[in-house]
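Only one chain is given next, in structure tokens, and it is the form predicted alone.
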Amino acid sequence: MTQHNRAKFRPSGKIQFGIFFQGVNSGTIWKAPESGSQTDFESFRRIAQTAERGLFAAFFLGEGLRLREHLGRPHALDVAGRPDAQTMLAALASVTSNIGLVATQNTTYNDPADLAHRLASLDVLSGGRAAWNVVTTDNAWTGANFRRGGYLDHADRYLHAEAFVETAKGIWDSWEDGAVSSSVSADSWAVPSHARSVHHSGQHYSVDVTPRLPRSAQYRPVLFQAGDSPEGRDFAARQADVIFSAHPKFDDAVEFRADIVSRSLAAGRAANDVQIMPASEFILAASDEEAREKKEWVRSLQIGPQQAVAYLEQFWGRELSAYDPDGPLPEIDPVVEETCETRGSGFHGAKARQLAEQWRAEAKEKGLSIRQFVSSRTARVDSTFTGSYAAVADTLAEYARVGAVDGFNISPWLIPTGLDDIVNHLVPELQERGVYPTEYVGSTLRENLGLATPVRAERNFRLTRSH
């Protein structure tokens, strides 16, 4: 960060925590016999429930459009089903009173009118606590599930996003204040042309549209985005509140955090204004050591034989079950050149054959086993806090010191308890280090995440984008 744009960026001192509960994936632990459903609405309940009792400031629904394929088929060995986010965050509002509600959707295959109007929905419905999590999608494998499937080429997806956010906003922004009456002797319920009409015309949809709800009590949903390609962090600089990033560890955190203020001044914003919250997962206990040894029976749970195999199977994209997991890699070549978005985003555009190679070698060099290269290769080194509670809290304070993140959305690896220890143990000790909020300061997600209200945008109301 240069001097002049550190003389702009204020750290708040202060780290909050959100939970991701994640859509189609493979680091939550199914097998366990601690483990509940993935599906019911008592899991969702409990877990959320808890980190409301953490004062956690958002619960988090990933999407997953299609389910990730093995080898041609529904991959049995992932975690699937999730029910709708906004029928289960609406749902969950009803059992909760602070804490945010965010939805991944996808500005590719919703509509901006309905999408819209759903999310301010739920953000009226809960008391100004909704999000939404902006993402998009290009390929024709996840579209082949929609009548549009596979017609935005990936050049284009945050240009039509932007077109896509730009018109949620017009519509959030398009009832007046005070428009709703807030007396029984008023001549009418809402103030004559207290809702403007909201207009867009582009290459892949056009609105025509009134808006039917006034705004809620936090004047529209919290925007929170994932991409990290250039054009991904200029797009949340000019869009965002948060950012869902990639970069938990320090040095890193670090440098994205002077990225995103640098981006954020160059789109006319304050250097604050855009927060920062990676994506983490947390394994700890009352020791070190403890620590150490709850990581390794996690690992050994999110990559067991199967696993393993399965997982050069994505790569090498043909059956490798005849291979002992604790035996070396395939001396066989993969079939694919590339591995395609079927197989995830872990695993899409990755060069198969070199990668083979480079494998081969390394497991031969280090002397591991399937199992355990690809345990060394999934073992989310990058996003993963593991020790005690105090020792964890000390590297979080240091965060929260320099500004580094402004929070982290945590991953639990165990459903419905994974994150009892986080808020049994290390919110206490955060607490005593003064970087971790002792109580919600608002009732709307906005006041909670320290966001200002939006300043209602001097539009006409006609918005035109060629995308």
Contents of the next structure:
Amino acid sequence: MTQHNRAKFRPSGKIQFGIFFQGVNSGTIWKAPESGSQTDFESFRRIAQTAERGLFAAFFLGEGLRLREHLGRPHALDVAGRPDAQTMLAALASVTSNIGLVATQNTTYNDPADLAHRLASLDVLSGGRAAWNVVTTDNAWTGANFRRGGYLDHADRYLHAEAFVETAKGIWDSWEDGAVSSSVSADSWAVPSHARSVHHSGQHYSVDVTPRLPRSAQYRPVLFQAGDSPEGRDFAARQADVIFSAHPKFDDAVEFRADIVSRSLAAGRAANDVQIMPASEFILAASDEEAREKKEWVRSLQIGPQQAVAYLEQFWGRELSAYDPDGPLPEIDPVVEETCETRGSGFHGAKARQLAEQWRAEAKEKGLSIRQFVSSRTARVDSTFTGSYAAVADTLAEYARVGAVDGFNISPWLIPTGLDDIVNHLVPELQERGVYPTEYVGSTLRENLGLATPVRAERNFRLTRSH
Amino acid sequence: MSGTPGADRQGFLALELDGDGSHPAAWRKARHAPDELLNGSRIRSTVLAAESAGFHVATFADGPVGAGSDVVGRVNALQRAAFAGPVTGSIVLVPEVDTVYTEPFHISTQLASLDYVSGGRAGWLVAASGSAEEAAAVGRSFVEGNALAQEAAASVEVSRRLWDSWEDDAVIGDVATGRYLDVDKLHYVDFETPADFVGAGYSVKGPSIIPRPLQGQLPVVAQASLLPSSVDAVLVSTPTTSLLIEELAEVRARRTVVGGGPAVVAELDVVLDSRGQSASTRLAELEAHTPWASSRARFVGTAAELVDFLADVLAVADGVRLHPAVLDVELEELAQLVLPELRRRGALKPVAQGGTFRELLGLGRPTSRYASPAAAVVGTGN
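What about the form predicted in complex with the partner chain, after the form predicted alone?
Starting with the chain above, the whole complex follows.
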């Protein structure tokens, strides 16, 4: 392939689906009778097998490192409590055969040797279907559950993450191809120089690892990344195979694609090397009108009156239970300067007073009550596709035609049946339009996503860098 | 455990499933190619073979490989156990998990998750690595001697508290009040390593991020020397078979001073006659390749002799963990000749479909330590 071609982005003309089983959030409905257990294995099995029936590329799990809090106590209103991602995915590996298994794992509170080995284990157990969604945290609040505590400066988190990823790649690449013998009559189980040890010496840690596993059927786990800051995007352009983006709206998606293509090229990679799968929600029915009615129902169950007030309390830092959820936003000011991390890192650091003023003005202008306002902010407005199966299929076909995204990562609002209508009705519509796979291309995640075999990392061995 | 030593006692059998067997040269006698060892289908077939043979428990070794072993690769033990969870129905899954160079919060969550994916059939074989290699891999100072037991005790205590940190009925899903959780039933564990802790001290806040495991508390299994307290089963190892029964009786006596006490599990390496080859010939062939430096008692003989020996052992122990020299070979003999005969003699507990590890050990399901008002204030220190 010429350099010119590698520099030009080519739409694949296809879209793929992933499913994101969030476990802890306000979007998963637990109040409906159809809602099942959020913890029992059967819920995970049911939804993973449904996704596989719908030829989904990947099944995602989030990672929990500290239980969310509300005004100094565990948050009571939303779904909470989730299993360890890789343990659950290892179990799902034995009851699925093609779907990718993606674990969100934090670089700050894991050790590279341990995490890389567990991911490699998941990869060989699943026959090459493992992936790692790389996330970072820097707060001491999360660190209170770990030996290291909150030791990482905010500015350092991507430097640390990148050194971590480089070390992991070194571990995954350390065994020679064909290192393990193919016959019991061989002289030894593996060739004597089967693996190289991996060294990393940096600001946050120094490690010296003897890797324990050969490469998997897909060479090494696929890397997903979700950071959206300029540093996060550059990190993804250098390291990731797929970005789990926050830009599902068409124009934003096209713009984000262009930005990632240029960052990928600047990082010395080809224009198509980094795929994009935005987070999304689907509310579908036989007709557009029914879908709109369904959306009202979904929203009413996602954000009840208590959730609406509690959401504002997170930002105000004070109790607001005296306020009517169907009335205007509170006139009193927040008692905190910055919203804290207890709601999760996504909320960390917003200027509370400034936000409150902004929100009051916005709600007043649009005539929204507390409940309506919170619903509009939290209900994935930007990421929701609502409509008939046919209409939504037409919309997605347009994304595929221009290559705005490579797929969507769907957060179901109902567990465990939340993918049923997508798999039963939307997928066939998309297949008819020729924009969705009609079978799994291969047995590994890398094959199914159409990713190239990675080049073996060489520079990681005897790696000594400042980070 | 229940009853007194005697012929009417029934015990359980555990099988160690690592690699191709416990002998370092086992891969040479395996019924598959070496490069077919480290994958999901091998784990599935071995654990299913153990389950259908009637073993009560499967254990999965972990940690660095290489020292004294020909096989230098290993899949993470906890993930092997998790992979086996949904495809099995009765066998208890007990991975070895290190307590020294791993994060207690992660371990606690992983083990609780294993309990969910196995329907309450999970346990924890506590390891405290004495390996400089593992210390280097995570960039920590090498821990050895008495400090290992202290690290293990701290890690087990953190896990136990985190498992209790959600009371059983913390998830209420109360539509009227909009509350998914009853936060009065969630508890900070506020663990801190004791003042005399030799390694780098640490603290863990809690609560856990996963509801209480199905069993409430996973049974904790450890070598008798490692964890003096807070175990549900102790592994007893002697250098020879002749010392084993005597030692088991002693451990049992020491451990049951105040009623109950943990289950006592004998460790035994096993080499059996197979397909017209005597056990001693088979062992000699393996030893000609690589010596087997095991600290466990070793039984080398016929299936019938092993039945007699195990019947004697089970008269004083609650269970036996067998370490087959070559998994593919020994498991076949055990399944066909040893377990059926022990069962016929009434020496084995029945295998319970969907039963929990606690039930196998004769343990009830404990209430969370934080559940009663009196216990709820016990939150800090050690």
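We call the rigid core whatever largest set of C-alpha positions still superposes within 1.5 Å between the two forms. Numbering follows the first chain given and starts at 1. As the structure is a prediction and not an experimental result, all values here were calculated from the model.
After superposition on the rigid core, the Cα of residue 328 moves by 2 Å or more between the two forms.
Once you line up the core between the two forms, the Cα of residue 219 stays within less than 2 Å of where it was.
Residue 138: CA moves less than 2 Å between the two forms after rigid-core fitting.
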